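Encoded as structure tokens, the following chain is the form predicted alone, with no partner shown.
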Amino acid sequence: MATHSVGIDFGTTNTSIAIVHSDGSIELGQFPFLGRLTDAYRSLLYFEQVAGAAGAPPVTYCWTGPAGIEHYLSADSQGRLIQSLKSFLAVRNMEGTQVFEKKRTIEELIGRILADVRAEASRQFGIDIRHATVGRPVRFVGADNLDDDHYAEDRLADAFNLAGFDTIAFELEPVAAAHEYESRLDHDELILIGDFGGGTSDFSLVRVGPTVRENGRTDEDLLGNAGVGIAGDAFDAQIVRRLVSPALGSRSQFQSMDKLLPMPAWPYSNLERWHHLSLMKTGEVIEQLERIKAQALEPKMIGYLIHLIRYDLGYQLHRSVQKLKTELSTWTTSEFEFRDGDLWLRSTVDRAWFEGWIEHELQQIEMCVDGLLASTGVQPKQVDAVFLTGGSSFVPAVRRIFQSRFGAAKIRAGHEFTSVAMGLARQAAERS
């Protein structure tokens, strides 16, 4: 075995890294955040610009992950927060974005996050990390065909290269989760892996266990996989649509000449997508919304929308939405609250309402799971266990999809946010 084997799960929301040492022990990367350590490195960047010395141009600083959040929250004047970049990889007409005076590519932005993860983990593990097994979804968000999917993977590979990695090997994220689950087994099983990320839900049917390890893995051990571009971010979007956008004027009207027109849909559509929200903070967008506000029947609401965009409050909004979703996974009722200055949104939400809001997304997940079973010819009774990982696996309505097909006794969980990274590291060790 090599002296170390590294796995990296670059996620839409969080990134995690794990290493298998030469003695077979496994260790997760830990990162400082608000006085404690976390194994979830937030997949975001925060840019801030300060005045240069007399006569010198302004200086731009960039922080990523936990440090980016800390600087963003403590800043007197907000800079630029960018998150959920993985969702752009398959979008061919999205090459990058303007950050202050400089155009930065998606690959460059992701590469900066990965470079900081590599540097932090290298210090913790005491090695110079240059090689890794890297997770990828079954289908990237926005990929309509295989060409789009290969395009997204190539862009991600370029980002790792920019981050200082010499070589990487891609593996499907649900297959990596299967390897982590397998490490607990003393017998063979046919398992269904459900990996719920921020942008995608991926499923694989895999044979695992000691016999598979001893005989050597073959292509036949992976019976099939399927994925759908529906996951945690899509659930978040429904919360934003129902609770946030109406308070910011989505159902309002404005005067244009002698006509009353509904508010345009585009700002609210972008509000629902974390990766687009951070790109709306431009002078052109603010000016356009100010013109609409001047003619709006409810200008105060449009003012709130402008305030949210101008002060780049996407992170705070995301945190409020996540808190509601997490609490509704435990309780049948929870309180949604988002406040910044005069903007104060507050609502009591029943779990049944939330499940109604995401009914369409749940149906798409069901169709994906059923399609995988049909394409492989596997009956639910033949599946020995169902291992669910990722944040949205906690949502009760999601778990019921699997309980109704396979029975509650077959549902397995554990390391929901790090199982993919740990499985990738185990795969890297196995290959070496």
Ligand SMILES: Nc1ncnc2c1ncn2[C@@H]1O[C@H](COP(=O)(O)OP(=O)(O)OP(=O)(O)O)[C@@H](O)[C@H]1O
Contents of the next structure:
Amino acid sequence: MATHSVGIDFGTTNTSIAIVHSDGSIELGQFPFLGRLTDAYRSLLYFEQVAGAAGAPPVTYCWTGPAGIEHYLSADSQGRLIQSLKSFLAVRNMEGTQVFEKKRTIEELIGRILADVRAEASRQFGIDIRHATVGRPVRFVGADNLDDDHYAEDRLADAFNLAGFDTIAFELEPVAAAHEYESRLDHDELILIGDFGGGTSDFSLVRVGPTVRENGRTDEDLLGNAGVGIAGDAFDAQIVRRLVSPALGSRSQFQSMDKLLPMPAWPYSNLERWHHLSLMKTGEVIEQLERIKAQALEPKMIGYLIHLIRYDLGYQLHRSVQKLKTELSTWTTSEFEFRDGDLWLRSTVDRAWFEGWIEHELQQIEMCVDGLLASTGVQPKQVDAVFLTGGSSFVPAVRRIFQSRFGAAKIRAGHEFTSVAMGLARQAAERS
Ligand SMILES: Nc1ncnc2c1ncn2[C@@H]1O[C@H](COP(=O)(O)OP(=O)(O)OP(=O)(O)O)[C@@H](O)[C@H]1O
Ligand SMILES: [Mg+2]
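I would like to compare: after the form predicted alone, may I see the structure of the form predicted together with the named molecule?
So here's everything in the complex, that chain up top.
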């Protein structure tokens, strides 16, 4: 049986896949997107239903990743866009969601994304991919204990299984990133990896380098790991809370009997988390919101909220938030804009405000890093380099956490969206 050294990083926001060829060269999966190629396959699905011919039942179509976005953007009908599913894996009471007439489990939905990635990459690499080393966070989003964490890993394994994989081997995402970083080293180092994605921030303290590789890795080379379910999606939540929710009624009131009550929190806490917003579009939720709207002091605002859910505008909202966040990583000020019919939100945002909004999240990330140093007894001065990767590592306030502890000269970066997949593939090659 031929085995191939394939690594797959199923991320909350992006999935990437890499292969190490027999000559040692590495190749990334490349996917067509709006006329160009991308190696970051958006971890999303888009479902659309079209009427069946001559009385036949309707037909449901599903696209994932870049094709999902393309169809979503060009569609005029009301489909279903589902994103950030990885954040549901540890949530025991979240089995799945109704998509049109069919109930689909989280495993099935993720499996569908992975099946498409597998098929497209199999074509590109010229092999039938059935084995892979796959990433997992140190701690899944929403996992309160180790049992939850194992439960999430088992569900992810089931999703790979449904996608046609025969065997998979799990590796921690930051450890995989360490392998990628090591591939550029000509000397040994003790490194701290920080991988900041959409759902989780993950850390590993690892000894890497040619000697470690040649002598064979031992458990002692991995000094420790730590992780927290706070990253880009949690930063986005703060942006939505400040710039979007108020215009959709979060600070408004509704009439209940002879009392005025504040709007319930649940529609807005769901609106602020991409994975929850994705599953909000049910008849029951829309009915509940319509009832609230009928008693609301500002029904127009609740109408906007209902419209956003009914027409599945989560992707557009995500895109507006993403644009603001990305620009604030480069500039100290940027424009936020979200337009939907006569709802037109525009504001100028200073980076300093954004940093204030995410202060609590940054503190939790800092506590996680400091906890790892404390539990391993490693002093910052003993760390030779700090490799920051993942899309959220672009956030200047995230980088500052490391600059202040380790000094700017020790910070390394690169391959933000692909280092984990490449490291996983290298590890698969090393194992075989
Ligand atoms: N320039 C940027 N500035 C700030 N944030 C960014 C930038 N580019 C991407 N991001 C954020 O990075 C996140 C995606 O990063 P990445 O692809 O590494 O995550 P992931 O691997 O899918 O998630 P996870 O590892 O948590 O499962 C998103 O939250 C995105 O908004
Ligand atoms: Mg990641």
